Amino acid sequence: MDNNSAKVFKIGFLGMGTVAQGVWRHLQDNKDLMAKRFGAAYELAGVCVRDSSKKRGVCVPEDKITTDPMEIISDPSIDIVCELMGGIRQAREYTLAALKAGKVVVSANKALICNCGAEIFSAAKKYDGSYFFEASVAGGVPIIKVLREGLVANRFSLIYGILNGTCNYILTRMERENASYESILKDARRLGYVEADESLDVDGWDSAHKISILAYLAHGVWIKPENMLIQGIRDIRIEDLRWAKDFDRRVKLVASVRKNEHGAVFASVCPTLLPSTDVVANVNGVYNAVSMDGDIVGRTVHIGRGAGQDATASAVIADIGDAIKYLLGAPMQLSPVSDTLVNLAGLSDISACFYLRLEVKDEAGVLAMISAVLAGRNISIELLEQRKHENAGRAWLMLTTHITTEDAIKKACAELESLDEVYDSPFVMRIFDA
């Protein structure tokens, strides 16, 4: 241990984008402080980039730059590889190669972990390495460490929250300014809050990747996005936000993983009506929030910046610190353990109350048709309200249901959409009362 503590640990980077530049800058500017906190000195040994001529916000010496990832991976002097390149195919290839070469790997790549986590963790175990991924979920909120260490004694019946700051920013401004989704999205693009592929944010895929990781940590099962219920925020209208306000609720894109009374697990990412008294409902702007119901600790809520260079860099640096401690002889990270074989719940196993907004012909008999369709699926209406539409001859119908299943709502909406009296697809939100 004493010999190891005198060693200078070398860190190599795959990728030098926004987050990696933040990590490099803070590690370089705060080297003495970080070395004291990590318990050992370190050196920023090398960087692999696609374009070595590109100007960046940090100064990386030319002799430390390469365009060949294998130069970083195969360098025997490099102890820690930070995979911050993004994407899946190449990131998987280089991550597995680094683990096979005996490196400790640090990553913020939630899409990679969601899609290839089982393979990566198996490789880390096979080659006696380790893989650190705190920055993959909720940015600067250390939620992975909380799950793996601070709350390790607990079983979790429910984990839910806001895992995408871009969507939360858009919904917050829509509500505050009575503005349309399209107008706020333009501002979010201009401010750099939206991914180059904006569907990752606004269609819920980014949140799905993150809740998949939390589901694995809590229950030891990988839930791929294709096995989740995923709905983004594109179809949310001002009318929905006004309705929510009138009934003392707020609209948020909520990612959740539940374990039902039969032990089956279900993950989803959906626009949700939260009570205004819920802590998560009052988290605004680019902030993230994760609420966890543990059988011992009860409910805990964790809030912080979920994205951005510094928030994510903070989590990556924390992982680098843990990686150094691991190399100094600290115990391996705790692995998720499921006490029983976990099954995935189906749509017919998941119950909730629902909000539906329908654009309909403003004429007699329409309400009776809609009621008949819902009754045919054993769906009971709790509240019904008609609101003025901007187009003559049309009306907005907002209704809420008593408890029913996701399967029943899905089938009822398909039937409603087929009616000549209903324009477009019904818009659905879950009503959350945890």
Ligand code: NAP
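Take the two forms, superpose them, and find the largest set of C-alpha atoms that agree within 1.5 Å; that set is the rigid core. Residue numbers count along the first chain shown, from 1. Please read these numbers as outputs of a predicted model, since none were measured by experiment. Compared with the form predicted together with the named molecule:
Residue 178: CA moves 2 Å or more between these two forms after rigid-core fitting.
Take the protein just shown as the form predicted on its own and give its structure as the form predicted together with the named molecule.
Since only the chain itself is given, any partners or molecules it might have are not part of what comes next.
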């Protein structure tokens, strides 16, 4: 052993919730093995929480608990700070303070990275530190390492997949059991999948944060949620899942970043109809899948548990191992490199075939009205089907379109919504055949 490896690295935690407790437990239970793998011993040195009296699933000695984050951040003996508290404002403040104090920071906080990644990465550089964030995307799937290291030779025309475990868990159980959305969400929360603010999951924001990170790593550009198309899963009905099944497709919340032939990139998070033969379509429950088309490697697909205590802890522990290796003198990770200046594509540059479900008055002339609106936008209908509605006098209308643009669909839907014969806004899904 050299001098460095005799050092015991001290790890401090900001947050001791679902993820941090998993990290704590596995690092505590496997100290010798992990130290061997990391190349140095470590100590779980301190924990900052909001409520120090809360009962936790792991035993943290009382003298290691504080409610003052600065006790962890400014403790000169602490080498690695794990930010596992979530949120943006305070997490940003403490992360920047920890980097400034010379700590290596490990985080699973995708919302923070999506919103403040540029600032954090530049602070890490400025203070000659490092910031590790493997657990921020796809839970236990080491997708960031794969993208930055294993696939470094490639340019990526398309990255798509399932990036939210909660949504995939809900959709899978809705499809299999016809269970109510609320009861499934309750189970997902009990299993530790759901964000403190559940709308981050079900409204698509969490997937948007994650695809933003992948887009940055692949293309070197930060795409903010306001520049993406984001739609969550709240409006998906059993009728849509049944329709999909009848047409040999499955509904998934798909996050994607695509580079078009002009080199412009576009990111979106949308309920999507995938062919039932697509590998990603068959990834169920809390599992995530990331499919990446590299110009050299071709397509690779990576699957694993995307949320929950142990899966996420696995990724955080891998980062702690890398942090220790970095502190022992291993080189920094590779930076994302964009080979050209990348532009963002607009809605009129993005084409797809679409599925629309409309709740309409069941009376003469309605179909003609709807097809006139679509024709007015040059949208051609591929399939059209009317299904029975639970209320007399109403009908469900399911239709698919030939290829058209996001812009045309958006405008057509606004027009359809304004018709007296159409109840509510049309529910839209993209049809994906990659």
